[in-house]
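The chain below stands alone, shown as structure tokens; this is the form predicted alone.
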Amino acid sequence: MAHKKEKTFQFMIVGGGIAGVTCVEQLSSQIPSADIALITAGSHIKAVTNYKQVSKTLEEFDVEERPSSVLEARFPNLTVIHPAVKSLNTQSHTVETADGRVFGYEKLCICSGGRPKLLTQDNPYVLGIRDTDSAQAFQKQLSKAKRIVIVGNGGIALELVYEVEGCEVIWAVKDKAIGNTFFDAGAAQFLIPSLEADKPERAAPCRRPRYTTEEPAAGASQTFTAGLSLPHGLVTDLSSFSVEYECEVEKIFTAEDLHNSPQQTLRPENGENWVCCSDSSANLGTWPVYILLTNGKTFGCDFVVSATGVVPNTEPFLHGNNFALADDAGLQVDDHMMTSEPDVYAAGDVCTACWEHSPLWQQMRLWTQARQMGWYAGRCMAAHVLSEPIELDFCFELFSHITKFFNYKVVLLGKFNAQGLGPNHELLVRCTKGQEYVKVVLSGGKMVGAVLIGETDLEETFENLMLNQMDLTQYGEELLNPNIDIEDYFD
């Protein structure tokens, strides 16, 4: 780096999303006198709204974006830099943005999160998405569709389902249930009726669904056919939605390379009308996109919507310098959220968690861990520098998530789906059509993990049933009687 250092902070943060933004602000109440930089590559930043402590473990909150100006004014020991970071000299403790210019740092914290797992890149017609604010402004871009394939299992998979209104959707998953990362068969079950109900202002119960229960046959498709009420899309007649079970993307191509190489063998999904033939351009798909499936379906569609996680933004750091890489490709932390490079820290999506994980959290790279581990960080720099020591934060004994979807309040507990407990677990399954699904995992007679979807009231005693590992054999099934008040037993 020949540049010559403009500035040297105390404390700088990468990322204005969640992470890098409570980081910020945890560093400012810390130490208030601090001097701070955050390098953003945008204008905007993300903040944390509305924040509520549900329980010991579980938080809700709202995220929204914000001018970088709002966060410099609550903190006048702030300085926000723009544009992104080009390059990062650990040695030299410097940071490089893309205009040139060079700062140093005391202590640096990578929140640069993660980006969506695109199945292609630069293909137009393939959008990735990654968290449920992007599924809505999504929106706009499908208001014009008449079909989209939706690749991804998660819970984004889920919630985009859901929000599009008048096209079809076709859905390909790779387990044998929707939901998979969040949910089980069950959970998944229980959800799709509300795929089929009508979505009034969702204060109405649903309607009795039409669905089928039996688990379609290895390679079928399940067919939901809805009589949804669509305010704004082209089609107007039922909408239909398809998943296609046990299934990945083999190949994606145009219209234009279909006709471009003769030799294809790809087969025409039913009714669809396109050859594959070099003299046959006059039939040739009607669709800008294709999709083939590892089934050996092929579906025409306008967007093909890759919903399939994110991959940890490490672009700019790695060069030239020597971080400790995890499996996913994530910067490796340890209990203090420290990388294998000095006075270099890293919180969010960009990390993995690679200290001695307790028996009930894992890792899953939501916008509640974003925040926790943003503040965590916030907390293990301040502390290192005035020498204070510091304990693992309790938001890492027991993983917890609040979400909604499908407009049901949903709680992850623990190892919710059973996570690495292989088989010596049992669950507890009760379920309310249209009402609620309460699902409990046992292992050794304790409780483990837990899904609670609807307006349950269970939450905080099942949270204190897996933090204090009471043994639970005694109750069997009566666990989840209805009839029984189960907070009372355990006050």
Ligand SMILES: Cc1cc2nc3c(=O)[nH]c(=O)nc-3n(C[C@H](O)[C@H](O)[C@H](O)COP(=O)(O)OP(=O)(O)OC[C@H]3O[C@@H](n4cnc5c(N)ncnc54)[C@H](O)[C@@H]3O)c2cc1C
Second form
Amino acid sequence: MAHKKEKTFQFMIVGGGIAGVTCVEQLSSQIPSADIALITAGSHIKAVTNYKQVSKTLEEFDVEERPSSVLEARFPNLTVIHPAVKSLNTQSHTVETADGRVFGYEKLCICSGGRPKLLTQDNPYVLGIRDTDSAQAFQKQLSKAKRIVIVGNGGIALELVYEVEGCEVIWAVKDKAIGNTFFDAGAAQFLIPSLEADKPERAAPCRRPRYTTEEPAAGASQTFTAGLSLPHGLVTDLSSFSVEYECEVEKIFTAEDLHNSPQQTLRPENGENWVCCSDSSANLGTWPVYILLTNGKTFGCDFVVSATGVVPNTEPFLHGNNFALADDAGLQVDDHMMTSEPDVYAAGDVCTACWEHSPLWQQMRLWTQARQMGWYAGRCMAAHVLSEPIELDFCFELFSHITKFFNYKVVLLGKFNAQGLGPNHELLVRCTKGQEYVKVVLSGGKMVGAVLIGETDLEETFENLMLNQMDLTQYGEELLNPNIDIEDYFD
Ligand SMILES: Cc1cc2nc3c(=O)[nH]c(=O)nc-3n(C[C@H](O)[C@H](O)[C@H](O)COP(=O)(O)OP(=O)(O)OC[C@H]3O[C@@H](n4cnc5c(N)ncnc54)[C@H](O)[C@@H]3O)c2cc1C
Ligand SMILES: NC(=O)C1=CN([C@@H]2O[C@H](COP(=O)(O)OP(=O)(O)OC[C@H]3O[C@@H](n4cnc5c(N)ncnc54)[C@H](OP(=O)(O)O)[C@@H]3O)[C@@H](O)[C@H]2O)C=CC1
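Given the form predicted alone, corresponding form predicted together with the named molecule:
So here's everything in the complex, that chain up top.
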């Protein structure tokens, strides 16, 4: 670093997402006199609003983007610095920003988040969604699209397939059921009818008609075809929605690529006759981009959404240091959120929790965990400066997540998908179509996980049963008997 150091801060945080902002808030409240810098790439920061502690470990809040000046107004000792960090030198305890300024730190917390793990880089027809800018780019493209293909089976895909309207959606998933990151095939089956129903908030006239469903055969696609006879002039696009199960992407190519290799024969997609490009060139070039799946089908579309997870954002600014990285490329952190480099902490999507986890907790890259890690990292940084002891926070005892999919409240607790339990577990399921889906995971007679979809009101009781690890063997299936008030039962 050739430039002169402008100033050294006692605490420096890189990244204005949930983790970074919560870390700033925590440090500022613990050591109000501390000199803190927040260096972030954009002009806006992410703020937690309407925070609500639902139970011992479950929390709910909204996330809002706000100008970073709002944070500076709240904390007089905070300096927000733009633009992004270009490089970090852990030996000299300095960072250099993209505009060439150099700042020193005593303790640093890296909260640079993650970026979409795209199917392919630099293809303008393959979009990832990460932040406001990419969401706006997606919306712009969507407004003109007739058909899109969504690849991936996690949170973003689940949200998109429910929200996208007015265009045909083909959803390609690797698995036998939808939403495998969050639930099992039973829950998927419970949720699928929501894709056919009119959405509660939708005002007439609806842009996507009602759908009828067909059960998928193993490895087949499930198609929801338009089931309404539409009044003339109201809706012109008979859009449809279909899932291609158990397949991955073999190739993404443009019409130009097809012209260049005309002997390439591609199997026809559902209901269309253009794709066998060697003998039917009539429709060649109709779509800007084509996607060939491993089930042999090729779909033309306006663009492909790559909803295939995130990779920790460590490149390129952490190069040249000796950070220990986990298998998922996250910065390894210990139970004090410390990386392998001295005085450097990390929190949120960029890090991988490498302490010995509680048997009922796992890391998932979510808002809640970004907030909890940012908060705990702030506490650890302050405790180290003040030479106070600190123990791993209680929030890492039990995995918990509240969210909404297909307009249902979804609560996930503990090893909700029996993660890491092997065959050594038992499942209890209660399901009322269109109302609720309750799944409990038991291991050795104790409750270790649950998926609660709908207004089940069971989260607090189940959370307690998991935290106290009571032996439930004697209750058997009665645990989910809807006629028993389980809350009173275990009071
Ligand atoms: C489309 C989408 C929807 C989601 N929906 C949900 C949901 O409903 N519920 C949920 O729990 N989770 C959701 N998530 C996941 C959640 O957004 C993340 O887990 C969470 O935001 C991670 O927070 P973070 O602070 O670690 O990182 P981020 O929020 O990604 O923030 C990283 C920050 O670092 C900054 N930065 C990056 N590099 C640099 C650099 N070199 N120098 C300076 N600053 C830098 C960025 O500008 C940004 O401000 C969603 C994710 C996506 C992409
Ligand atoms: N409401 C909520 O809680 C929401 C949370 N999020 C979070 O935001 C982050 C980003 O979301 P998202 O991108 O959906 O990530 P997720 O990690 O949730 O899901 C990624 C999905 O893509 C699959 N996948 C990975 N690589 C490929 C590939 N090459 N081909 C086909 N499928 C692939 C994964 O399968 P496999 O697991 O088998 O690798 C997984 O099903 C996640 O951390 C997610 O938890 C996002 C939206 C909503």
